[in-house]
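Presented below, as structure tokens, is a lone chain in the form predicted on its own.
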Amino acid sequence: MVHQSFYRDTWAEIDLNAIRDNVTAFTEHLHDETKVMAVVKANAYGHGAIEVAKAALEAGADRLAVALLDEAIHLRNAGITAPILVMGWVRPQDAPLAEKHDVALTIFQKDWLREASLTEVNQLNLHLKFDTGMSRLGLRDEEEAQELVALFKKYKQFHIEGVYTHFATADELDSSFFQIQQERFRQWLIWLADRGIEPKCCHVSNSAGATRLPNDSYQFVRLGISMYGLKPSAELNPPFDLKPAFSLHSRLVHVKELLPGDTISYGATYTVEEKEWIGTVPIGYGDGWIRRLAREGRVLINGEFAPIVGRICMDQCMVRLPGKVDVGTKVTLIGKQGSREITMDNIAEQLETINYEIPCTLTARIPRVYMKDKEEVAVNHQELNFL
């Protein structure tokens, strides 16, 4: 069937039922008083922030988290009213914009609060972040923390709604540093309480931490990678099944029989040794299907594996078919066909990276088709949005 919402037969399918089921599984796994903050930064890890945010909230998530103020405003413009936290640094002069859109910001610098106090802010929620070992963002100096607390007492328009940290090794089997970070955070909470500050929204656990600490995750867990059905690491196995939400598909646009001695693609790096049927697939490194995947990459066609041959081009790649196949036949690059499957982890392993990176790097040229109860409910094609 020809899809009328985009004009090249390459697309990603996002299973919103999988998002729902993953959120539900974690909600049931956690302590009754611990809620889910769904992390939808980086366009929901490449899945599509608006549709994923809605699905997560419908499944019981209580809040959303993003990395950028731009991402938060994007959600607000889509009509999403749930509480949103920006976890990255935001310019202090943009504090009024955060207040306008009812978005909480992360703070960890006394100078930030001084500069933000000069803007027209009436009431803004902030989450105080402590660096317990990630060494990325966060307070780690007690003297600066003391100065920051004093400034909060001075500038009443800023409210410490939350406090948090981020684990560096929660997805590793060695728990030693993980435990050190937990203890450092507990000490910071005691330090704050001694100064009369007890935020109502404490959160430390990412997907890995929530898997390991279901009964010790404070008020919220920040559910990211596992909400999308992917494990935080190969070593960490949750006590329930995760359902991958993302699959990637295309269709053959050309099929030809090549003879011995014929070569394929740039550099003529692949030479046909005997008669072979070759198919052209309209996806390439311009879509994030990068050239390195030609080394060991393969796709699924009619339930059989078909290896990528020759160099991957910007917009297309070629595969060796098991035999003559009709133009228009469906190609699965990530996902299932029949009894066989190519997982996000398979692709990450070939590229010597982590599964987080794969959906994030599959570009906006690839439309996201949203499925619910096996029915298409929405299409997001960012390329066409700009036309």
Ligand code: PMH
Second form
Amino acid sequence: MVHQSFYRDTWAEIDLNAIRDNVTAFTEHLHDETKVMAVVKANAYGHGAIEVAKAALEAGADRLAVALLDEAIHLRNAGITAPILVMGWVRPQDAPLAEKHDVALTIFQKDWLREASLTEVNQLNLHLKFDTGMSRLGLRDEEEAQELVALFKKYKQFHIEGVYTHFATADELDSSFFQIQQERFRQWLIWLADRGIEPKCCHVSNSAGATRLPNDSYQFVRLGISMYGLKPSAELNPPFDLKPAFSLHSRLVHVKELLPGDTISYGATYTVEEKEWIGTVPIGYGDGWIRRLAREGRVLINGEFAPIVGRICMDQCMVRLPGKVDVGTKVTLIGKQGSREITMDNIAEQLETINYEIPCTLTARIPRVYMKDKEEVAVNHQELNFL
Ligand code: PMH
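Based on the form predicted on its own presented above, generate the structure block for the form predicted together with the ligand.
Next comes the full complex, and the chain you just saw is listed first.
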């Protein structure tokens, strides 16, 4: 298939059925009262926020979470009406904008509430965040919590809709710190109840937490990485299959036979020893396919592994082919061909990082093609927004 709506032969395929099935698997795994808040920050971990949000909501997710107010407005502008929570810090002067777009914000500072109270807000939902051990965002000091609660009683335009915390080690086998955080959060809930605050949305778990604590009976889990079909860590094995949603493909744009002594790419670092068929793949570090991947990197062509040879360039890289192959042959960089597969985890291992980072750093220069029931249903080519 030659794609009609963009003119390069490199694309990411996002399988919306996989997103749906992963949300459904968690919904079945979780306590009946616990709903999924789909985490679609950073453009849905590089998958595309609007399409993923729609697929997750269709599959039964109840609401969405993002990191930035900008990301929430982006979803609203696309016509998404489900409740949205911004988990990051938003400028207090932007509180009216959050209200205008019916977006809930995260609060953990008394000064934030004072400053926001000076703006034109009539009714804004807030989720109170406690820092139980991540030391990133959240209230951790009882005195400040006390002052904040007093301010909430004064400023009636702000409503505590939710209370939450975030785990630092839910994906590790050693659960001691994980349990400490859970207990600290329970103590804060009791502390709030003693002051007459019993919000209707409590949420603590990320994917790892949701996998390990199906019966925590809080109202929501904030499901990120596993909704995309990836495991939060190698140790953590959910009792159901996760389906990876993201695959990355290209097509050979040039094929030639090189002779012993010929060298490949910048720096001429690779020397051909015997006659070799070499293909050029139109993806490079300008797409986030970074140079480090040349060390152990390989791709799939006609169901066979083909190693990357020579340095990865900005827009292209070269691979050693199993034999003569036609120009236009499909290349899979992440995903399956026949019985072989290159997983997101394989790429993350090569780069000594976590799977989360890979789809986030494959740039908007790579069009995202959305598949549902094996049919293409949408295309998102953010960088060259001419579609
Ligand atoms: N909740 C919060 C507050 C988060 O920051 C994240 C992910 C999630 C839920 C979802 O976690 P999951 O993807 O493991 O399910 N945040 C990040 C982060 O800041 N860096 O990597 C993941």
